[in-house]
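One chain is shown next in structure tokens, namely the form predicted on its own.
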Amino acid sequence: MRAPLGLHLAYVSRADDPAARGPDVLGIATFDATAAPGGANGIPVARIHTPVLPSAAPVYEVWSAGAPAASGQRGRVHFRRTEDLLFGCIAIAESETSGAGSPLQAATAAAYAEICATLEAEGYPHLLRVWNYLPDINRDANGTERYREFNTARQHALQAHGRALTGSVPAASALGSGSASPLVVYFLASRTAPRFIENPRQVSAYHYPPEYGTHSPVFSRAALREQPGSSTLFISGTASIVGHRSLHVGDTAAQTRETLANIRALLAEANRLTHRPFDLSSLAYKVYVRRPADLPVIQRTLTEVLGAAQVLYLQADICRQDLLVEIEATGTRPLAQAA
């Protein structure tokens, strides 16, 4: 049910669902290249090439703001905004790029340069949450894993625009997509700064040691946005990592349980900072499954803990080859539930 005020996420199965059509819709993401509403009415649509599990039924990830939104475009970034929030998306095919580095690095540099330029021009300086989908994320290219190439280019682009590389950096995810797909990035930004949250069970990603690449990932484990009517928590892509090492290699159920332990730890950190506490059942989840055959064991493990929570399952490669499942989550708590 939609929160009375503030940012809201819904996963819907029909393009004509009222949630995907309202004047307060900020943006939509679709999966497995599903067609979606938008375009003519100015709603930006991020089209992600990641199959929905367990079937190919269409799913629309709909972000709404609780206030009328206006559309715009700068370069290849399509966006929609309210007074305090902006949703944007960009897609760049590697075949269309040129410049220093690999085609993926050139596409990443271009995407982040255009995103930063849009935020600067439109006056939404604070990135809250970023989703990155890059083809063949684990494939070796030029002697380097493509995910590491992406991290290098992202860091250089953010640095070039004077953005932080540690601490005040957005919640984020980076997943694999189909081999023929473009690099797709979509994001939420705000005029007001959120609180950035780290997990006491984990080394901050931006402080990973060099064994994970010459340039660390630039993201916080979670971000908390508070406004007068509600509070929104964005939990980054989370996996079976303690400290900086992957645990339970080859054991899908154990990785799922460890991932939930990390999400619980982030909830505890967030709830220390807010008067509108979150719990597992108050979140909507997106679950990335490396091997579709593992879906039943992941579903059983999550259902035991999450009950009837809203969960979307996608097939996607994950940033580390030894990780079999990754989970992200978002939740909004209205002021009325703070008592």
Given for the second form:
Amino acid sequence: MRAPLGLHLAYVSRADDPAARGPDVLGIATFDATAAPGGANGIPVARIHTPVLPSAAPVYEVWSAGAPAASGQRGRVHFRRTEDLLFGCIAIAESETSGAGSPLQAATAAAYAEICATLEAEGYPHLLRVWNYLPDINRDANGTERYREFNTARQHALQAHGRALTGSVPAASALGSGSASPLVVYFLASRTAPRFIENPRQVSAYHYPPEYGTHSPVFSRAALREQPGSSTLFISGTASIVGHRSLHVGDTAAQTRETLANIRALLAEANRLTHRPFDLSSLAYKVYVRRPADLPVIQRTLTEVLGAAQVLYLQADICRQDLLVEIEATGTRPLAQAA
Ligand code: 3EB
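Can you switch from the form predicted on its own and show the form predicted together with ligand 3EB instead?
Whole complex next, starting from this chain.
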């Protein structure tokens, strides 16, 4: 079957799945895959080291454009693009870095510098969505949690490239990955500007108070990309945070329900901006579970609500020690034909 019109996401279990091989494939993220997928046509592959639950079988997250794509490389960034969209990925081991700050900060600075340089050189200035996977995200290093070190370096790198630090900043996720993993960042960017969406239930992450780190995380709660034929919504990693505080510490089911309330609030915000409303069942989800033993309670809480939606569960550490679950989502809706 041909992919639907517009940017499309599918989770498949085989590298040789037809969905992972078409000319309109923009890029792939693999979770827990030892072997690369076909890599046909120079398709960029982000290799993420987070166990897939419950099966430990690899999963391929395949992004298709609905239009033919062409591959390229700039420095360590592998990318593939259409007229309006660019998918890219970069992996940097902390052991291969040098420069100011800790190895994680040097790797983060290098990754973001190369991403910004690629976007400038190729002419896709608008970052829509960024996924960040950092080894040992919650470990203390040099007296600071590594996630906080990452936030400082990300903010400095974006600032050095003249990019916004509040407002027009991409939707994002930032998760832990295995200790032996490099820092892996993958992203989608476009020539045309999306709309960025905040959650009225939450303080914007870029305005978090200093108790969460000297430099706030730079991301929007969601991004909406409207095209002539379709509309795509990217919901950032979302957790049990109201205002700026973590709620329901120690209660996984309640954290899951609060996270769904945040996602519903984002859908309501997005639906004020688009002609074709999104609902919970029109999205595909990636659910990050800190403790594998919590999988059944999270699954039970979600399946009641999400019905037949695609859901991928991964084991990953989350950027605050007290968060047990985090959920991101993406969906594309065809736009109504003009009468
Ligand atoms: C939060 O709401 C949870 O640092 O890029 C979610 C999504 C989180 C993205 C990031 C962090 C990031 O603050 C953590």
